[in-house]
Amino acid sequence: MVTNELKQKEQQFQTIYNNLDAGIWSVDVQRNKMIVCSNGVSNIYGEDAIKFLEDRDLWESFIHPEDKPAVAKAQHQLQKGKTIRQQYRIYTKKGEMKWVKGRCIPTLDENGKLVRIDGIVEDITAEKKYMDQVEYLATHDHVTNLPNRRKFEKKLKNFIRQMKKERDSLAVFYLGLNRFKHINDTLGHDVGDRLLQRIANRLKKCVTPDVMLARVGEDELAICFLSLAHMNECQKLAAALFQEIEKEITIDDFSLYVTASIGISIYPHDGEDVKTLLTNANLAMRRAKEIGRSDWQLYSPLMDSETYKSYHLEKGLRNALLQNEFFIEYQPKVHTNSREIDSIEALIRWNHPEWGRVSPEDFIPLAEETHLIIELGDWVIENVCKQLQQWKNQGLQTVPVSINVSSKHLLKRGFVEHVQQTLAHYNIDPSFIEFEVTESSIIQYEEHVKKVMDELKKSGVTFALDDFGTGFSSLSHLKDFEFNTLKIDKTFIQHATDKGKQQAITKSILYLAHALNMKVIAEGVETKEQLAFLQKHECSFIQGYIVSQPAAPQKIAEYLKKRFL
């Protein structure tokens, strides 16, 4: 009975081992002979088993020349008694390349002497081909192709880097397409999308190899040319970009003509690091922008007063604190299918005696320029805190409210403090805050962000990543914040129905969201076919004009005795 038993697991086991997919393989390393080796192993390197058990060193000569040398390196571990695990390329015996994921496990003797290797191998190249699908479409725009912000900024920060060690010189060129909003909001989104692409290609040949072009937005192009100094340099190249963008463009039977205004910085002249000279260039571009279309402009430190600007905006938002003047509106995220209220996101609006309502687009960028959006952001906590507490004595039942927040903010000592002291003072559970981040705002100072996250997490505080896909998306960024809520940007959802790239990437984000058990929600939801589309791929929550644009406390009010929108 127990023969048979043996027998049958036996059997078993033999099953197992010679239909895993992975390899199996065994060394020992005293007589240097490969003791064990399964089919496994014979599918990934499409070589005979019977070739490995006869030359313990034949798997050396399958591995990929550049992976040589790491893969030897992690080998000496295992004579310290350590797994190693390792990933890696190989050629297969018919010439064809693969990604493999080893693990090497040995074991010592009484001596401490290395006698015996157990190992298995994986064949990853489809998960590899995946994640390097996932990451070009996080780092490159999905109309033109071109990088995106992040990647230039990451490729700007290397180049940067060799031009510091060779004492050299570069220049950043931000381009601003004067026509392509007109274009688009009169001829179409699709139209649009196809200029870009002719004007992306027609760039793409005027530049060489190495100069980086990428997309920053959307109707800004940047171009980082090495070795570039000198004024009449930049005057030739800009004017070989305004003949390439200003040719004409026959798309659908139109004829288009696109001008452009290019700003230029110069490093080291003009700024030391990425976002100086990103800012700068920008700054020229704006001024060329002013003085005419199809005009370049060098940066010049005069141009950081931006007198009226500075001047009368600023002034006007200090007033603004003082005088009472912010209010705030609430928009609902609701469930996509019961339509039940989740949360609600808080936005800050500014009602100008003489200008009435100004854009939080003019108002929030020179907040976080002069400091002033500290004094927003606890201002906004404050009020949020203090309209639960109504909301909850209304006998109300409140749902969480979602507060953006900037990294200048979270930056500021004492701001874990400050919000569990505001939390405690109105009485409101922890979980009833998320702050809402941006990676952008996040993306140089990671550490410190992180350390306040973790922090305000522990007490019941949750995070929302927002604008998730616009430029700085980064893969190590879901993994290391672990963030609650993954948020899509309105941009992703106004072309999610249309057949192409853009779909692709709304769906990969919600593939990775779900993957990542993180609450996905779309913003700027406003058509019936976006919400079909949602609802297919089971997008569990929504936030948009089909279900109510930004209200006031009073109508939110009202909603939350519905519950259901």
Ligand code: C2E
The other form holds:
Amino acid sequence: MVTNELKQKEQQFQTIYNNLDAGIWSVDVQRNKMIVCSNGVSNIYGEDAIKFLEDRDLWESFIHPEDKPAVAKAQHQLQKGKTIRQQYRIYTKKGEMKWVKGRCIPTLDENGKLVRIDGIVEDITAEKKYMDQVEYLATHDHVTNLPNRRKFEKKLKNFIRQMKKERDSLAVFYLGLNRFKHINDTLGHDVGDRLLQRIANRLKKCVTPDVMLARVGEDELAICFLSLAHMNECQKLAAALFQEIEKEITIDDFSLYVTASIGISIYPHDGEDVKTLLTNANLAMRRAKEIGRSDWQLYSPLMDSETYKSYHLEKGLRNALLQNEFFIEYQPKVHTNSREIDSIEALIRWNHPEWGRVSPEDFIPLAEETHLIIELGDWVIENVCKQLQQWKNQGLQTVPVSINVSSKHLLKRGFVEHVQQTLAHYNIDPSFIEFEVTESSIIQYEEHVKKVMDELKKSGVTFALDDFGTGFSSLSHLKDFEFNTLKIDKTFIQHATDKGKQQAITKSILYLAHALNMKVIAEGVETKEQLAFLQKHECSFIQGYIVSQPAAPQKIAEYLKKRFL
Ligand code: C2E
Ligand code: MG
Ligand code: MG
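Here we have the form predicted alone; I need the corresponding form predicted together with this ligand.
All chains and molecules follow, beginning with the one already shown.
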């Protein structure tokens, strides 16, 4: 009765596991015999279950040769009573490759001796294929089917490790296509994409196990060559690449000619990690671009200086406006004798999260090369107005504020209206705003600038000529533009007590300004001697560290209360 029940139960289980996709098996270790082998096993291996039951080691012959050592190694765990989980490849009886996931569960007797192993094996080929596809999509560029930046970085890391072991070097070529954006814009993205495909296909020819090619940016490719360090080898390769790229490409009715610029960095000479090597190759590529088409450059640490700095500065500047990294300091300008505050100058400041304070001398010229100077200028105007309103609301007796403005900004269509609207919005009297312009910046667009100045002056805004003496400084300019104020550049003030040529110039500037009935301010006054000289020669206003450094609005509020500094 009991055996009958057992038999029934066993049959029940057999029906269940013979209908599973997974294969179930069991080995009696002491008898060295497979005692259970379900249909699932024979379906996966394509071999009759009876064959496995007859030959306990048969399953091992199906394992992919490359995976055999790992599978065999893990078997030792069973002696210790540990379950093993493994994924490996097999070849079925028909020769089809499959991925399987196996689990082996050991049973030990009371003496700790392995007596039985039960196992489950599953076919995970479809799952693996799907994962491979996902992996491929995540690591390849869909236009060219080349590896993408992620893949390149990962593989480069492995290459570096390999070269380190072999005490060998490698070269990273960063290749930028010139004027690709232009082609994209004029002929459309479809043509641009096909152009890239053609170029990629041409370059794919040079790929070997020791060469990796990837698309790392919109118009940028990167190539890594193992065991390469010599300049003339690099030159040969660059020349070969240029030749491939520059061959005519016909797409629809267009004959296109593309050129490229290449930057090269060498491991370990120019960097020992992925990031440094890529950054330096990219830097060298930019330098090559500056020099001209179809040029290549080896990275040199000298490149770190100017180009690199301005490249990052520019990127940082764009971010800075969004991230609120700018603020304004104010520096008083006072009557030379009484030291009463006459007005204040707004000076922009940039507090970069990593670099700390960046000087306007560094970032203003850079902003002037792009549209950023206008956004920056508008930001300053708006914030000065806000500040003036705030001081007024605090019951302080405010003074005019001068704002440095770039000629590019003055020339922006709608500048006059924009200023007027901003002033009106914050309820600021236009006579409380003065714009400081430098002479060299107006010289190129005289007519235009004059028109804008005249319009603004009509509404009550005043103008100062900043850094006077450093530009062309001709008398005619002073007359034509009718500046209200003239600011003598600090370099003259710093040499005013030297009794040389500079002193003579300073004296004559003061004389000239008086004759033209202009208000004169000496910038950068630092010492008592300078102050005495300016008093003697009747310079009415001074600005400089001797009075105050540029300061935060709270400090200025205190100054406004005191009035005399
Ligand atoms: P600037 O308009 O001639 O400004 C005067 C500069 O001299 C300021 O430098 C100021 O901090 C500095 N200074 C003041 N007193 C002394 C002194 O006693 N000794 C010395 N050695 N220096 C003194 P900062 O703030 O670095 O500004 C440099 C330049 O950047 C400015 O020269 C101006 O051309 C430009 N700038 C500053 N803010 C703005 C802005 O909001 N817009 C534009 N477009 N340009 C700005
Ligand atoms: Mg100024
Ligand atoms: Mg100045």
